[in-house]
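Shown next as structure tokens: one chain only, the form predicted on its own.
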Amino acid sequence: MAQTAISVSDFSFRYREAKGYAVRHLSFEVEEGGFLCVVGSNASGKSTLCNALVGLIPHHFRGKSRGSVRVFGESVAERSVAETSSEVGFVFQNPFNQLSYTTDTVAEELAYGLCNRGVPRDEMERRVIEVARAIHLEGLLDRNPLELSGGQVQRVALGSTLILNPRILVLDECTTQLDPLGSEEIFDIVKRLNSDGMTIVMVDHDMERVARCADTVLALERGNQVALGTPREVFGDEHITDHGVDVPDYVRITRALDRAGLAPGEVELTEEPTVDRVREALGR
């Protein structure tokens, strides 16, 4: 049976000096090993979730809690940002946020955390190898980590994660500067470490992609939570554009087709059924 990851119990949080709470009364679980993706319009609260999950707050961003965040059983409220970190990662919607800006090369990015954690000289190496060709960095670890591309300066962020061995991933809307192929190549990155076990959290705006490769997904708005399912019962309802939410556009082909009586049935959610009710329906 697999071990909760993360619970979040009628967690509310209000920044101070704020009117209103940013999130309210959010209630769900993770197992370990899921992928859970975020999803809402801006000002939802997803931000201030991730935050959440990471410690940051409440020790960080301060204001007025309710309800619990656990990772793996503990409390984030009752432990340190360092203790939270040692087993969860978190990757910022801009990367240069998570640059140090006190090293001369990428290797020496990668190591920056290791270092500080004083692991030793040859284990740091070993470790900045590995996650360099885990995340296509192996011709980079010379260069200057300023003088790269938007794409490339994600990865380092992406690594300067990973090399700490995070057991849960959380992701920030970390692909929305980039790109489409920037976009695809870190997200494929990213399901590769969830087929491999690790546990991710992610914000992301590409419905396409979130009903492709989540298995649970959480839907805010205004800090409230809307949804929360798989992908086929949250993109499915009807009624979620209704709160801000887009859905992936095999939907609404899916579901217009299915109005029309041309090829009925449930909506789909990728490219090769909704391909297929297409056809059928142009047989007709």
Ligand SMILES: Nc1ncnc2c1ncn2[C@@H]1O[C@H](COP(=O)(O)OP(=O)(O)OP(=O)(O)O)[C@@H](O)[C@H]1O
Contents of the next structure:
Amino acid sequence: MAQTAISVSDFSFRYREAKGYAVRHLSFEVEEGGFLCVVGSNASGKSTLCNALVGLIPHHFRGKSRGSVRVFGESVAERSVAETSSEVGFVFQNPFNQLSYTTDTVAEELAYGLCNRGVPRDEMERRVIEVARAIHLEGLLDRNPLELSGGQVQRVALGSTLILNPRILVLDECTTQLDPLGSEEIFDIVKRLNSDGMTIVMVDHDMERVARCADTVLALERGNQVALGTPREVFGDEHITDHGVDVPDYVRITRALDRAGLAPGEVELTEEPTVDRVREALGR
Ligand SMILES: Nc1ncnc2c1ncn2[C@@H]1O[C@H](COP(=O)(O)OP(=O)(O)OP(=O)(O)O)[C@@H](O)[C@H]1O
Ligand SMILES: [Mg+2]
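Output block for the form predicted in complex with the named molecule, input the form predicted on its own:
Starting with the chain above, the whole complex follows.
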């Protein structure tokens, strides 16, 4: 049986200067090898939850916490951020927050975390090349990290996390600076890592992609957990949009076909079955 990778139990957090709680009574688990997508409108608490999963809450962001966040059974509040980050890699929403600002080249930036862990030089070089190849950074290794485009910095941020080979990868809207092709490339990499056994927690606004990737969807609204289930359970609930949660276009199309009596049936989440239903509606 798979081990529990993440266990969040009745977790609430209020930032020190804030009036209200940023997240309230969150409770869910992620099995090792699972793929959880966190969705919700702006300010719904997605980044706050990510900060809690990697221990930045309560160690970096001060405030009032309740309940618990555990990673492989260990409470993040009772361990240092360094200990938690040996198992949980985090790719920030703003990739510029992730740069060390102490290195002269992308290669050094990628190796930065390995240096801190005392990895031997030849292994470090091997891993830099391996990661650079995986996320198409080979041509940038000699460049200054501060002279890159936003999308390039986003790849470097992902690379500097992947190089540490975390058991859990938390991605907070990690492709906002990338063009559609660049984003898809990153998601293909993330999906491959997940197939190889890495546990993924991903915040994303692209619901078609969420429906394709996630085994579980957690929806937040103003800090509250409003849905938790498979993509079909969450997006198939016709009231989910009342909570500011968008749904894949395929859901809207197939629901409209069902309501109009043109192609009755359950909602679909992906392209192929939706095309079949449109064909059915057109009588071909
Ligand atoms: N450092 C902070 N100090 C005080 N309040 C904060 C801080 N960071 C976030 N908040 C507040 O907590 C709430 C949740 O914010 P959070 O950044 O977690 O939302 P989000 O779902 O990630 O939003 P977005 O989609 O815009 O990234 C918001 O009301 C926000 O103003
Ligand atoms: Mg955010």
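Numbering follows the first chain given and starts at 1. Rigid core (definition): largest C-alpha set, two forms, superposition within 1.5 Å. The structure displayed is predicted, hence computed values, not measured ones.
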{"item": "Core superposition between these two forms, C-alpha change of residue 139 at least 2 Å", "value": "yes"}
